[in-house]
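Only one chain is included here, represented as structure tokens and corresponding to the form predicted on its own.
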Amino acid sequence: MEQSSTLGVIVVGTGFVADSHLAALRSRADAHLVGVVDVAPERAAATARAQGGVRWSTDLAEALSWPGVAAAIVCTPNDTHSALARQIAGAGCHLLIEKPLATSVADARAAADAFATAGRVLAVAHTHRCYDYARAVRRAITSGEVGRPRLVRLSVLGGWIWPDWRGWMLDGRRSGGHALHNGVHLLDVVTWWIGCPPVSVFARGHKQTSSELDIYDHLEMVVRFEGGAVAVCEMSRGHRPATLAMRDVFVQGTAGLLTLPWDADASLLIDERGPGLLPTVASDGFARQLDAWLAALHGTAPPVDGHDGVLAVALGVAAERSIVAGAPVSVADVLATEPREVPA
């Protein structure tokens, strides 16, 4: 298929997560990379060269005007998401944007509303919904094998993945805090599994790596849902050794019990460097996510739409507020009372 008949995509932000989106895009026959955008010209130029000499720019407006551009994938810091999303919607392009949709409910709503007004497809990259483990649990629930979920526990524990102390994700003002940056993955996927509106979030945060951190790198979050279901989520980027990654799933339903123990997807290896995991071959969640987004351009539902993205932001905000308050925070209150932070 000739590139002129495929979907032209730009990637905005060329940090490490962009590599996964770019790899997924390279595998497509129905979409192609037109160019990349980054505020740092050296990063933009280097990525453009690595992608075969595509266009690059530091100016999103310029990139949106390039011939053939019909869609964008945004991989920039969290606090930039809403403004970039609204600019892309205004240009009449479709968007796949890294989670979270924004760092406030008001900004998330503004982004979702912009795409609803423009009649373009917005999908939020809550990639865990596209991973094998999450899809397997979802199938077991929707098929009725475990009945109606009453108690869910999801733990994702890992070591330090961020570059150094200058990383924007360690600045709570930019990332929104760990509950919005990484914990939101868990909050979103358990809500997807349970399938009922979340009522409240009760969270605790710990600074495992250093007391000087601006964020909590270890989170415990309890979500209560309409109908009485409860989800317990544990998210860590402060475990040791840094190479150890663990995931544990427990779903108690009215008709059965489902467990995916932490070693279900990998083999444990212990050598002179310490314990580590040898992962098994699994499908590419980023490729599956891209498939679903591109399919949504032809009329199917996006994997995570604007409504889902706003709700996930509300859950993350509720978790961050709960850590400060030391008490459960109502999701409805967050959705209803958070002040608008963008121009009307």
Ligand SMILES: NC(=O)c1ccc[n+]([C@@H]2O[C@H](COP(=O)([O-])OP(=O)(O)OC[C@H]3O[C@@H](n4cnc5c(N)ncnc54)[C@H](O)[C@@H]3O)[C@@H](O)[C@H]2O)c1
Contents of the next structure:
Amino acid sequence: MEQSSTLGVIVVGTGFVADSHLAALRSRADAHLVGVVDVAPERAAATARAQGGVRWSTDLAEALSWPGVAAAIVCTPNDTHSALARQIAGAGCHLLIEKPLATSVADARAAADAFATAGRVLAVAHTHRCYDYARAVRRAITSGEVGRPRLVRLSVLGGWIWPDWRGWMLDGRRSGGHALHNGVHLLDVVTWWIGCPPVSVFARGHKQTSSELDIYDHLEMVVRFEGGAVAVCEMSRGHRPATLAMRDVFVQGTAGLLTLPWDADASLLIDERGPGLLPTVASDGFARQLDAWLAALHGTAPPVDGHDGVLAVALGVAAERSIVAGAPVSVADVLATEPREVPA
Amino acid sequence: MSAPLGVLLAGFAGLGPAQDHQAEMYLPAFADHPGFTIVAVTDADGTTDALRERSRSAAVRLGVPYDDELSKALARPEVDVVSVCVPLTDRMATTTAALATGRHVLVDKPMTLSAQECDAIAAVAADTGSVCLPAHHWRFHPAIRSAAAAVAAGRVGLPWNVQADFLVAGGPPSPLGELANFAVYPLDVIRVLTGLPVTQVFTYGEVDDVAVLSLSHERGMTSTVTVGRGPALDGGPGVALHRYRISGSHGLLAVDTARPAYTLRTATGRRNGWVGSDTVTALVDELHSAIRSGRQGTVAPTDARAAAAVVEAARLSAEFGRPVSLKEADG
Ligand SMILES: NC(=O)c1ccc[n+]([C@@H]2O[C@H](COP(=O)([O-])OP(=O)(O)OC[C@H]3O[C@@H](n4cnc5c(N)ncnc54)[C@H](O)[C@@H]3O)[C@@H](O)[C@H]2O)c1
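Output the form predicted in complex with the named molecule next; the form predicted on its own has already been displayed.
What follows is the entire complex, opening with the chain shown before.
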């Protein structure tokens, strides 16, 4: 296919997660990479070269004016999301934006509203919805076999994958805190599974890797939903060894009990380092996510739209506030009272 | 070899009239144990006729006398041990009456739902030097025992979090709710695994017989406990999910009480077969060792108190909609 007849995409922010999006984009026949943007010129330039010599810039406005640009994938730090999203909506482009949509409800709403106004498609990269495990659990629930979910556990445990003290993820003002940074994945998935509006969050945090952390690398978040269902979401980046990757799911429904234990999708590998798990091959969640977003440009509903993105942010904010308050926090209160922040 | 200890079976009930833990759990374990012999059956005074009928027919089956008054049964010199499985409202009185006569006692769980009553029972037991064993039998599970030993030996370093799930499939719902019915088990196991007392509780409360407890412990440890009863599942009523994950400064331990087990598949179905030792047998065995060696049991009224205090605080938390400290709940 001629490049000009396929969707022109720019990738904004060429750090860690951008690689997964770029890889997914490369395998598409109906979209192509026009260029990349990063405030760090060396990273933008290196990525542009690695992607076969596409254009690069440190200025989003300039990139949005490149010929053929119709869509963007934003992979920048969390606190930059809302302003970048609004700029992209203003330029009339579609957007797949990394989670969380923003670090405050007001900013998330502003971004979602901008796309509604512009009539462009906004999808938020709550990638877990595109993973095999989450889809399988959702299918089991929507098939009716489990009945109405009453009690759900989703634990996702890992170790340290972040940089040193200079990493923006460790700065709550930039990441929104761990509940917004990684917690939103779980909060979004359980809400999707249960299929009812969340009412309240009670959360607790540990600073496990270092007591000097400003964020909580281990989170226990209990969400209550309309109709009484309760979900336990446990998110960890505080476990050791750093390579730990453990997931645990159960759904207690009115008709059945679904369990997806930590060793359900892995083989046992015993090598010179001792026993360990060898995960089975899974589908590429980023490819599936991109596929769903591109399909949404042709009229299907995006997998995670602006509304879902705002709700996930509200849940993350509620969790962060609950940790500080030591008390449950109402989701409606967070959605209602969050002060509107000055746009960046 | 000394003669077997005489056992008086007091009551054939449970938390509600639908349950009969005496017949299902304790009677078979006592009957099989060479160190015990069942000598009589009785009920709490004021027991309903329906429940008395259960006890009477059990006595007939066992070929032992049935005493319609507790005091008559306790006057029998051949009674060394009382297996208390009377309805919850009679447990405190029956247990203290047995202890006061110097008998050793095994009490169905929950021993009582009141921390204060646990203290009162402990005081009577201390006075007479009798062994009083609340039936926290899950702590005797082979996977829990090895886990407790591993944690105590520092294999995961200093524990900072526990996740526990205790879900039962099918069976009649407990009239007092599953929090009152089942929470004692995972609470007791966490206590055995970590030795860290609970300081604060939050729960949204029970909905459709499922609940989540968010607990704070001493030393900054936290735990999350899911507990409840779900629908009947293939394979019959019983424990559907009962697990613990202990995170420590230097490691992680995941314990599933479904193990050790084999799986047997046939043309018509699939079932798990138990490989390990039975927990109620181990409980009764502990009672025997404690009595014979003249020591207190490794599970005691203080353990029942610890669980009861958490459940009491949980009730307040659900009512107030906020975390409740155990001090507050006690005061
Ligand atoms: N969906 C997932 O599974 C997943 C996984 C990891 C990260 N993420 C999300 O992806 C985003 C990026 O995370 P990361 O780990 O790749 O971070 P990173 O620090 O590795 O990369 C961020 C990049 O953005 C650049 N940048 C910063 N501000 C910018 C701006 N205003 N304009 C353009 N570029 C800018 C930085 O120079 C850096 O190169 C975050 O929102 C994170 O939450 C999602």
